[in-house]
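Just the one chain here, laid out as structure tokens, in the form predicted on its own.
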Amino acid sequence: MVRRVKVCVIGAGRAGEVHALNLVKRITIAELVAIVDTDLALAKQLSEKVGGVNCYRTLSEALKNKEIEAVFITTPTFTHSQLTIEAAEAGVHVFCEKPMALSLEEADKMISVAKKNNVKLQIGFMRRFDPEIRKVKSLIVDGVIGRPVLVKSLTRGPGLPPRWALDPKTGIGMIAEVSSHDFDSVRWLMGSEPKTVYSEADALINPDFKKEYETYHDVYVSIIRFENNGIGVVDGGCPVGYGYDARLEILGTEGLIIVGDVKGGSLMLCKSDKKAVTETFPSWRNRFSEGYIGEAESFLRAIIEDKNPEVTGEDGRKALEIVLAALESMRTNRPVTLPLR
């Protein structure tokens, strides 16, 4: 008999959404069982949509149901840190959406608070779950193409992040909302450490923006020198309007990858008009169905096997300390030296 995971997604928006779909259809190790939203409205209507489950306004709530072995934490950024230890308190296993906190310290609670108390902490950084990315990754370790010396990975996305993301209060901007997975993926293939970090940004699409919020930006490159002496390069833009674009590319001393297409699928229409049109993805959650599911998989895997999760509290810690040197760089217009004090 097939062991499966009963599983309680914490947050009801579109990332939520996601994965309570794959979970329910797609992940034959799960049993979703409950649904937690402060808006009981909104998790009602995710439960209609994968068959009915319990739904709760609080974690607090839903753990009085014993039953439940962990948890997706979908919510904002600024409400990771309290949900994942209040999980972790009560021997729930926590994948946890990037980024992972808003300051090392709150990363720092989290990890302490899941190793004390004996559970599993996965970061979702569903790109290493990327069947094309993983292959890279295979590629890389391999020598195939010698020794990485220059990974490049960029994201843009075709709408703004939620306002609470631009809110210094509640949020660490743009850079982190939006790459948070590109710092992970580079740092992850060059397989080193960063040791400076440099970054240019400005509000260059929606400028009137920074009368709202002082440190808006969403347009930006960061340069990252690694110990092993490789550099890599993340530059992001957000809203660009014409879809959702995610690209790598990584030079090695003995060749060249690069994986992802600003072009969502291989159809094309030619008319004559001499004009050739074809799509964009036009979200995440298309550019990364496989990687979603593979994630979600990797972490219920972890549960049942007892083993370590592919993507732990520290890879998540490590990505936000880059995004966090990478918006210091932004303010000070000069590097910043890792690892940060």
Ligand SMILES: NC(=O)c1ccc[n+]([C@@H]2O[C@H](COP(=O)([O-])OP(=O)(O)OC[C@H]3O[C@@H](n4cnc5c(N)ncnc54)[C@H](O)[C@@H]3O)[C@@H](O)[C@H]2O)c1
The other form holds:
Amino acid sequence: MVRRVKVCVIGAGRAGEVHALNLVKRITIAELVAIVDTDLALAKQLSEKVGGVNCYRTLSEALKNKEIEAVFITTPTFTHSQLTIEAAEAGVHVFCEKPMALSLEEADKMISVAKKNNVKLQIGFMRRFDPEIRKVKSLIVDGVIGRPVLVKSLTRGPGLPPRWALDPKTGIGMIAEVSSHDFDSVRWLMGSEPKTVYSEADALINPDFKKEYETYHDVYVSIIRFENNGIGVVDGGCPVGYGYDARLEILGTEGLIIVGDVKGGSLMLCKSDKKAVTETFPSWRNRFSEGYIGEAESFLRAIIEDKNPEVTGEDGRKALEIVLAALESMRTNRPVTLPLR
Ligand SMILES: NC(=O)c1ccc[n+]([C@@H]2O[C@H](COP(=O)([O-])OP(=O)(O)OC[C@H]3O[C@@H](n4cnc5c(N)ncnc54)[C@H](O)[C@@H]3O)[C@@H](O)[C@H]2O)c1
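In place of the form predicted on its own, the structure of the form predicted together with this ligand is requested.
Whole complex next, starting from this chain.
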């Protein structure tokens, strides 16, 4: 019989819905048994979409249900640390969405509590499970393009992240929300640790937002220098309206790999007026649909087979450290040296 891990999703918002639907409809080694949201009505709405599971307002209430073996934390970033610690201390494995936390202190605590309680901790970098990006990694590891010397990654989103992510009281801004993935990808594909980060950023699309949130930025570029001397470039911009756009380019000493496309498929309509029309990806949900399934399956397999998750708390911490360095560089207009103190 297939071993199915009993899972609770915490947070019935955008990311929670993606994970809950995958866990129920696409993943055979999971059994979704509970949904938690401080807004119980949202938990119940999502529960209806997945065929009905127990709903709770808090993780503490849910954890009274002793059958829960793992949680998927899909709540705003400022709650990740506290929820991870609570779950880990109850002996429950944790999949936590990116960005891992708001500070390195929080990330360190999450890692140490998970270790102490012998539970798995995986961070939601689903791009590592995207079939094309996975292939890129194996091409690099096999030496097909020689040594990677320049890794570029960009993300542009059609709309704005939720307000809690933009408000400096509850989030660390657009670059953390949108580009944590890019920082993780660049580090992973470069296969080296970052040593300096320099960033330029501004509110060029919605300058008025700066009146509300002093740290608001919506267009940015970061240049990362790695210990192997390779260079990473991450850029982002939101909202761009035209679609969800995630692309990567890896220059090696013996070749180039380009992955991702603005086009959401190969269909293109060409009419006699000589204009071509094509679709873009409407959302991250579509662009990385396989990645979300792959990361959840990988996490559950790590639990079933008692092995280390493919994306660890340390990976989440590293991406967070680059984000924090990028933010410091934006503030100071200078390159920032890692590790951060
Ligand atoms: N990997 C990805 O591509 C991806 C995509 C979107 C969001 N995310 C991440 O997922 C997380 C959630 O983002 P979102 O856009 O889904 O947010 P959201 O605002 O749409 O949903 C968050 C939900 O969490 C609930 N909530 C808040 N505090 C809670 C608590 N303490 N306990 C239980 N429920 C609580 C809220 O009521 C809300 O329903 C963020 O870390 C975000 O960065 C990742």
